[in-house]
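Let's start with one chain on its own, the form predicted on its own, as structure tokens.
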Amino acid sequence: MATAVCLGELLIDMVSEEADASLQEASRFLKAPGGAPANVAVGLARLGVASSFIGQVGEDPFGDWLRDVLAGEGVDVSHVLRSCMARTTMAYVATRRDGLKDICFYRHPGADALLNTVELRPRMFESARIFHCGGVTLSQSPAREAQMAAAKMAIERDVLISFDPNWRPSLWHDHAEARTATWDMMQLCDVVKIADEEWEFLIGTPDFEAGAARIREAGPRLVVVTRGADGAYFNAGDGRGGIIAGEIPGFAVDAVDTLGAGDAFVAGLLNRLMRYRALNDALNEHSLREALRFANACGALATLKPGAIPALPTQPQVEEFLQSHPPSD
């Protein structure tokens, strides 16, 4: 029985072949299954975590493709639904080493766009200890609807909520929404991962402290802000109204491709986080540095392959890395 049940959108990334292309300029893609909750179900599941995942996708041969993609990863697919009503959505994105992106989507909508409320039953949460989610989901009805029906339901039996709201501007007809629909989200979670490029923009202020302060106000637990290559920051309430704070570095490696990276470490967190019974035994500083240095291991290990999922490392790799990375202090 699934432990981690992921929703959102499960897409076809084709990904350019020539790093740092432009799409203008790239002239060769590589057909990948992406989607960032897809792609953390799937990371979880190499880090021996059972997962489940939630999704829609179109009768089409790429939506086949990436249901068996996802089942032969050990992903519990008996919740990913057949839309007639709109292909499989599309993606292609410029291979980049910077980590930062250059996306465009082919969703007006996709099939992943149109999963309803209606569609969501109390049996897809049996036995979930986690629940994670994005950001992408939001930018269209009526899945943005069906993800907080969703996430409702999570907290209705106790599941510890995660949520990346993975911004991608060229989704949203109006960014003042996107804002409200990411507060809205936050307001239901307990573990918040944002990426530092969309931090300012979502959260209004450049200073991690006190844009994570304010977001623990609204209910999270739990602020991570991943930096690529410089590692990530935390901020947490130790649930006797003190503060943890502070910054783990990240590795250095020959990065190829960035894309899946933060989906990457996302599974490596909640992999560490769910080694413990509740959220609050792991919010200290000796598990969190601890599960923050095993999440940025997963993240950088990512960027050594093109695309996202085919690039995810498995429990023993992450292991082997961190042993031939020892911490420096």
The other form holds:
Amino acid sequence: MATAVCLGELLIDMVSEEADASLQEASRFLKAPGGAPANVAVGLARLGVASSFIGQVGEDPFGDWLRDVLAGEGVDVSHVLRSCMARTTMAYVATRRDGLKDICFYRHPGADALLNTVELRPRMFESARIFHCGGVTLSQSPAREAQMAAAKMAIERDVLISFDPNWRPSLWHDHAEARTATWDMMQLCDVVKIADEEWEFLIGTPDFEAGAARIREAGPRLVVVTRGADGAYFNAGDGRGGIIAGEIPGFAVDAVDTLGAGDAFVAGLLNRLMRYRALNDALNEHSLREALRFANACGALATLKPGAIPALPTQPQVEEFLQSHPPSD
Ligand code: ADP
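So the form predicted on its own is up there; where is the form predicted together with ligand ADP?
Once more the chain from above appears, this time first in line as the rest of the complex follows.
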């Protein structure tokens, strides 16, 4: 069976249970599984796609718990490694009175960032159709090099490469380096999903069309910008020299917590793209609009419950949601 392989950070989010309290003020925290590529692996599994995860946790109870959570969701965890050199990465998270998130990472180093190229094996990509990774793993060596090496191994096997830059300023000492690493990675990719808040910093222009043209020149064939409640923008080459671009409106829902919405969206998009024999078969107006409507539904559903993994929708939930929200045109 065709599988999706996700690589990257698998970590513990310690989320403050108090509303409107900074990290300095908060005193109670709830342990939650986190890491964007891990969320995507679970999101894909919930949509019925066989997914596997490549990453590293510490030899500690938190790492064992994270592995169990993924396995319990049906994700193949046989490539989740355990490091004796560092603890499982943690991020403490609180929402301050002004609505901004206070985030403090325990990753000096963390086990996820010590993932090493020498640990990669060709069998990790056996029967893979899609390889998905993100920008957090690019922020430290040796995991950055391991991710680039894994993408190259996947390319050699004709696997579709998907990337979400997921820019987290606090993880980068040098912000210009984040931009360079993102562009280096994008050169290896077929599909890139970028959130609108990070677009201008990473791409260097507020203009989606001009920025997408630059990205496509670097390699990717499909560029998607997520725009929160407003849905998504897409821009793709049609393989015959033409460009297909447009916007897909989001669904109006009573959002409770948008954590993980982007990851649910990616899982939805990749689930649709995997239905085609080749990416080029999906790069037409009709197929892209259908895929992105599905992805928007996944993103919207993920906002209805607190937390990332608990809120990721299943295939029947997305189908029911789409039936009850027919297209307006
Ligand atoms: P990220 O989580 O990567 O920052 P976004 O916040 O843009 O990404 O959300 C990803 C997708 O989730 C959006 O494109 C949209 O489909 C859906 N989404 C996010 N927030 C909302 C919302 N408030 N209402 C409806 N859909 C939403």
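Note that the rigid core is defined as the largest set of C-alphas that superpose within 1.5 Å between two forms. Fair warning: this is a prediction, and the values are worked out from it, not measured in the lab. Positions refer to the first chain, counted from 1.
Once both forms are fitted on their core, a CA shift of 2 Å or more is seen for residue 30 between the two forms.
The Cα position of residue 15 differs by 2 Å or more between the two forms after fitting on the rigid core.
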